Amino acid sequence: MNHYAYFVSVGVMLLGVAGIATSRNLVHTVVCLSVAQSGTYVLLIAVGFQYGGVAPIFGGQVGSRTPVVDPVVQALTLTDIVVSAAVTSMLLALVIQIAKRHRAIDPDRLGRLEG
């Protein structure tokens, strides 16, 4: 895997990041949010990557001196993808709320927020 998958990362959150700055659309800024934090995923898969690694369970069929894979790294990116899920359906909910109280999801015609 080399380095690949790391450029690929930073390339999946620097096109997320892009599309968060030039985005005109609520909705299309959550999406954007999600790209970005897709590459994270990837990152994570790449650190946890080793060649000729298998699952880390151990028993008959893999020796004391057998590569495994971190289960920790494979844990932590199950748990960004859980957390990704609930931001973006609680940002996707919180633009629902701004569209039906300001009729708009373009973020220059929302004008000053009120609390």
Second form
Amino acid sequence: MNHYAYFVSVGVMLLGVAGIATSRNLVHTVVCLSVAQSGTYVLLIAVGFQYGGVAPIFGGQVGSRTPVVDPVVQALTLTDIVVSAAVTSMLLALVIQIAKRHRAIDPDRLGRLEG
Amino acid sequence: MTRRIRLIVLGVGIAAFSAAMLLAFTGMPRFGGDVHAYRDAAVAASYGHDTANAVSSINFDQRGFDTFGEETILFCAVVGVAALLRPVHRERRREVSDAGHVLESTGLLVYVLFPLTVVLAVNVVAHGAVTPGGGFQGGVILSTGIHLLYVGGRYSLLRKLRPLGWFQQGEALGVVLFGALGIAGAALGSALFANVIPQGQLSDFISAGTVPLFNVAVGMTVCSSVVVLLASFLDQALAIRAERGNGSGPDPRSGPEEGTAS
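Counterpart to the form predicted alone, namely the form predicted in complex with its partner chain:
Once more the chain from above appears, this time first in line as the rest of the complex follows.
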């Protein structure tokens, strides 16, 4: 299987999306969004992988000629994680407000244009 | 939209998305191959500025402006959460006592781990340009260490050791520091977020020019952000209670108080 890691990333993302669509609890929805976003971490890291490559921390045994894995996608993954944390916290705060106002966190039980 | 229609739409979407992805992946370079053009360019640039940790070099040197945007996103999210989680109508804040039972082993573990975590966090931030780690990771570790006190059952101790106003200002200060370092790059060097400080020797503690300074600024912001975020959520869970009864109109006692006022 040559593209195994790529399929894993898509699988994780689709699991998250399916979870969002079938969710009966807004907290569950937010967690599913995090799961879907985790798929992108796997994809980014898989794109930068190289067989035999080491971590891109230089000095000592690792010189400019040593094969390393791609640090660019690792930096992008770091950005991705930070944005994911920000989005998750913001959405959870919104869920708390919805729960207070409507006393329900099932998206199907919230009225139109309010969910 | 009924549940059934939603599931059908979901199925069609997943099938189409999977097909598109399958098509895309078969056209991609081989997994684990040794052709990484961006990697080669980034490693060369990282060596050019004597930064041992290539990921830090990319985040704070080569694409510093992007990271500034990322930090601003985090900052805005925290401000949004703080605004959303203020006490609203018919809510009041109650005193939280330290009642409740905590296992002695948990308490001991917290006493052992708290200083260790704080030292580890400072270490991770300080060596961000030399070893794996950096401002983001160190900031999260530091805020986790602070919240170990809550795991040990000491909410009042947590509140004493965590003057929230300081963290709110620390967060803003971190963002300002980051921007100021970027502007300093423009003023003293060639471009915004340029690495203007002499870079020294690769993998020395003092090396990589501005990268360690950016790490400190980001560490400050991230730690303060997580502390403020968790303080808002803990406040909701522990301190804020709805008024009993269904009195109408705003309650004069429910105004913003210490903690969530921003």
